[in-house]
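Consider the single chain below, provided in structure tokens and representing the form predicted on its own.
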Amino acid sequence: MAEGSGLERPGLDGAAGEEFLGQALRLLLDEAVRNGTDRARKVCEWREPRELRALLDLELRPHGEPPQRLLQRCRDVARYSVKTGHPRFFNQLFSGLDHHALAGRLLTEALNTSQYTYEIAPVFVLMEEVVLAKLRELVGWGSGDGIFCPGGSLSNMYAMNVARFQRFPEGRQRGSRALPRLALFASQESHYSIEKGAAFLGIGTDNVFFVRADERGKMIPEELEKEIERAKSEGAVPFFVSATCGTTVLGAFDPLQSVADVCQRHGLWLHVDAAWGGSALLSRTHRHLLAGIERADSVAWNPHKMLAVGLQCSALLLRDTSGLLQRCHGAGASYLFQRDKFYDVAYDTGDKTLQCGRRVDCLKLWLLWKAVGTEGLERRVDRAFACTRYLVEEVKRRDGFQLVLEPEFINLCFWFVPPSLRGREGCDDFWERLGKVAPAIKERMMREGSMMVSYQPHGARVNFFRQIATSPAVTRADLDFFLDEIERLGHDL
């Protein structure tokens, strides 16, 4: 080979290299975790787009920069971001920073490899059947099946594909010619991701029955009867039922007993959609919200919610113990899974799964339940609720605060009603004017930073606010924070 290629040399400096990690992960830890946590600190620095695109600089150029731009690009990113760590960020299904997590999530990175084989990943094939057969224990089930997937839309629409596998395997090699028209059925109030997996996996939209919920957002076994009675009316073969535990925004749990019942008559596939609700199962106190979650075919379930893993932790489990991911999904690539390997070939589960390359998504919830153990993991859930209850009576005991519904999980659904609002709620335009509160104390508290909480309409109601408190830093005094911070922003609308 010519001298001068420069190939003699590694192609990086390595030296060089360290050295910047070491100070970019002092700015990670100054930055992210310890200002992003800190209450003094601003939740988000609200930038316009185009402002914060001119703020960043994220043009990319022919040349390189020096390091000191670079931690500078990273000072910068973590200022502009939103900190979802802080205890005060109430805007989403996950929260909070839990640091035995974050040194999983950073481990896994560092170490970088794919899941899909026991010769490249050893130590997190194994460690990923543990964590699993774990979590189907907590559901009840004493063996099965199951993989981390990347997120819970995945984790459902692999459900349905299973589902439609197990009943047609024909379909796999033949198609959806070779398929009559199916059915699948779920609650008005279930997630979105149903839909979509129907359109995604050619079942087509129109072929979802949504069932009717009640008041509280529950699907109505009754109604579930019904629907399954009017698909087979119309020709389509129904072939799954997915339940919910845990609705998006009212927090409410399918009946799953009866639920369960009504697929047992029809010989249907149940599916428990838990992203959201699934971790109730670690507490003695709220596992009865789960009740009949051992009858299901597949749960979902969403570790990087409740229990502040860190996104992402998403795991479909199944109680199917025949190798019905594999025989489903398998394609025998044969320069991964090549059958003479010097190994026992059962360890490579890749083969299970739609993806190639696959992130390790175990570590980082196998090191959290290492450091906390179960009982830990009880206490951050059984944490939450306590939250959530205390808040319950604080706007029940508050001026201008109503509830939606009370809740029985940890979503905390309520309008606040301004003065000039209130005692006109006979007025016409009551509702009209209501419905403009949240949105303009959401613009309020995302331009002064102070804090972030979700709002949204459902069905009829108008917009309300949904509080989330799952991040384990949250104490009564940020609770209080959040109820005064609301009625400060919104006191003169």
Second form
Amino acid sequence: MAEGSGLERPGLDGAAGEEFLGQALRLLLDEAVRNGTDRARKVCEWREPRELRALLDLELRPHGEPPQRLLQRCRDVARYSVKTGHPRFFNQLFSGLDHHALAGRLLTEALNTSQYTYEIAPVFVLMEEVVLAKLRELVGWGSGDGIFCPGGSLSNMYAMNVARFQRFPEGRQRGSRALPRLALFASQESHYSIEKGAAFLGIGTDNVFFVRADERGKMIPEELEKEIERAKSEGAVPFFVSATCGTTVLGAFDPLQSVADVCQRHGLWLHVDAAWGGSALLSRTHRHLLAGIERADSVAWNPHKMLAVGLQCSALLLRDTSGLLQRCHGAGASYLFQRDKFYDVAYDTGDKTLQCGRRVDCLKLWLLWKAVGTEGLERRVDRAFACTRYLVEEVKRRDGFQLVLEPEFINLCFWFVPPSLRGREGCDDFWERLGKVAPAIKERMMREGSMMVSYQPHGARVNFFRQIATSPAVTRADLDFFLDEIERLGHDL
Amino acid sequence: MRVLQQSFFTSGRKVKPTETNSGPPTPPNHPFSFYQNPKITHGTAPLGTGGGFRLRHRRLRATAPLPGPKRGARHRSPEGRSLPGGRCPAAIFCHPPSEKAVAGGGPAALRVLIGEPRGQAPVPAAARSRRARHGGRLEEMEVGICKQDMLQKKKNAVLVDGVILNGPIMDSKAGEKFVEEACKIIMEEVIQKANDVTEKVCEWRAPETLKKILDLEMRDTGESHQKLLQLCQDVIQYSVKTSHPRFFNQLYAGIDYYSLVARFITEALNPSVYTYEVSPVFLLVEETVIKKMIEFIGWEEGDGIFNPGGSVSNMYAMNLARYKFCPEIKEKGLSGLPRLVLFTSEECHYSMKKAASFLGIGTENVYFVKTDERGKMIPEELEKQVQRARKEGSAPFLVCATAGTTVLGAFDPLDEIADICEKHGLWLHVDASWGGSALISRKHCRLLCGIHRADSVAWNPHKMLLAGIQCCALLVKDNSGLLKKCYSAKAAYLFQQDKFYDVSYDTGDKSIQCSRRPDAFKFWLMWKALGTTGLEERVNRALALARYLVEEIKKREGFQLLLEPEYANVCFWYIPPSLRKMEDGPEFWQKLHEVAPIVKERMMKKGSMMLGYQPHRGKVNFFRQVVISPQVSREDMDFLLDEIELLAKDL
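Now that you have shown the form predicted on its own, what about the form predicted in complex with its partner chain?
All chains and molecules follow, beginning with the one already shown.
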């Protein structure tokens, strides 16, 4: 079997590979980094799925292709991908391209390691610790624990599991069947991952008690109190409250102090899903939105959203210092976490996680932070707020634009009422017709590729736009363009 | 670096006069041109708290605000001198004009006055008086500071809460240059050295020492690009070179240039795979790759999703099996239900236990099935365990077979296990995270014979096929949308049903994640580059090298195989000369147990290679050698054995 002279030499051509990589890097800098952020170019190059499938020639075949062909494919991939780093991509809670973070991400990929032991990832084990400590410091904790997770949804699920474990440690072994019916609480505006988490963890979505929010989307503490009582009266055991800082659609912040009071009174774990709003902690001007966050037991915070770190960079932070995370998730695999290593195995932090192999998500944030400093990050946050405020005033001033509500954060929610519907607000079919405006405008903007912004119905409200400007590359001209473009695309509807 | 800096920050920051909307100039000593946020304007009120907004425009004279100090840092002028008192020159603009000064400047809600070039417009009264109050000093300073930037007149400057919105707050040119420089370092320090066996695999430093070497602290102010590039170099120097031909430590190793290119592109495009709208290309790529992987499993159709790791894939499968077994659990939860029991071998990956506890099933409800001496699940034992569970009144629902166990590389007999599952109506999941790649090889795919009978399969191309961390697929035989039914939450803000395209392409609701990385793409590009035959050669080669090593181990004195490997895991003891004559007994094994850790310590401190060791089910510490990288040649295998001999000869 081992015959074959092939084994004498490496099984791949390193020189050719390096050359290819060099060419691809140039392509990447041109297409993705430069052109992808160039206002003169499109945000997206819309193609129907069938058409795009044909253009890309996706099929995987028995034989490989030459480098030039592959480079063309890379160019196509860049061309038909949405340019999320483009200054006019306002579609998601992430956008923009930060060059420092990008360098960190490229380096992460090149080093290709997994964050479980000090042996394998010495630099990143230490770095993760420093980054998490810094994030905790901004939350207001001098000590604690934490871990980077593959996304805010998983951070929320981690928190839920740790809270369950803290309350019922025997559940880990015996399962939730042996526990009473558990109840957890989140506002009706909370992220859908809370529901997904309850299903995944075997708690059940029926046991998520959704607490009413006020008209601005903030949890009403009195309602939380009522829901807790209701759960108790149904025989369920409340254990976990997830407050949201920066809800997905409206950008609302739950009143943490009052929520924390309720949690304290009932002895409940307080988790704060600050995946979106957490970055406001960096701003001395705006961090009051999260006042009381230091009273939480756990916090989920995604720097990949507002800070343009790049997907994914999502931290779960814990106030606990007793090793709860390790006890809750640790499995002590002897092939990875040998106890007789020659260094302090306390640095082998990988057993705290649910995952085994885990990506290095700290380097990109760390490098960005090193580059711009806490101050630079603060400026970005302040600027995003300022952009939104500018738009709010513009929206108020312009005909046909109508705010859904005064934003607390940087989610700008508004309707565009086209000329044909103006003055018809009293008509029976007004809302129904207005609900069709956003999808029509969205289609037009995507076909033109001029920008991207999302829309959604929400509660009883018909489709409205939700605009988010987090990219540090956005300027006032982009904001004006945004409104002008909506007007232009929707004027004849 | 000096030269570089100058070209970035001195010439690079000159804004062409035609760029009317470009931002204020960049200070030469800061990597990016961040503008000072003049906090002294109001604007501490949160948005929307009613009347709190302050949208102010002011007549900027010749210049825009310059970066200034915060958190006690002293502002540095473009010449590099510190300014008196650390005050920001922009401060002169920071005080908002009084209401009167801007009255009549437009609608009350938005007082935007158009700034005009110096000399053409009257200076607002308040600003005038403030300037007067500060006397000539500020004037003078302002002129001094802004001399070289005087020509850049700010038009239409809009200040909101002290934040200028006109220009971007980042200098893209400098940023791009930085990425280029970083790429150069990556190429030189990581990629080009990846093939070089004379380079160290690792540069060992104890945690406390490394903390001191690396300047990890995150500070208030940013660092220069030069410093940042140095930091990148430090990160590289002290990181383990997993692409080194002599890195045998994990179930991943080596470098594939094509997948790396795809990974770089992914990072630059920064997509999230949830909707066709946001990720058209990557969704189609994922669909294609999953289809292809399903073909290799032998299913005619199916479903699948890429996950952040094999552990998560296993959890998905467990939850899916539970959902199939009893869909109401999704809503009702497990409280008060009978015991759900799942079966897996003693040699399975630890993620099974982690999953059982995370999903609320409980670790005691994982029934571990005995394996034979080669680490393979014994089907008769599985049958017994299922019977036992039934007798106990619990509800068996899932069998998890392993194709390629972590330590021994064993493959459970899938066909016989599938028979039992069929008989008892149990979901069969195959954890082929490690072994799945053998499916690509016509020579070795028989190891997974019967896998087509599984209900779900976890397969990580980032291991044997070098797709790069992470690249992990969960494949599901069901084609009725079980995955979606099990996981969907139908978020209206993301999965709108009135989109203008076929929303069945918005597959993100199948996931437990919200944002998700496009991990299929790297595998796709690599596959395009190598073709199926290229991937097959890779697998065949790795297994041939493992075979070679096994033969060498048998030949060499002092080396002892634990067992004949089925796959790429070569497990062996090294018995140093001093132990060779010892009698077999507890003392011998105790002494042997101590050998591997010491050899490991020595190899890491020397940096010559890395391979893993562990105790395992009553067996004392042994080495587990894993060959993956196509860069590895026979010489590296010989080196491995020579090096162990060398490091352990005195033990």
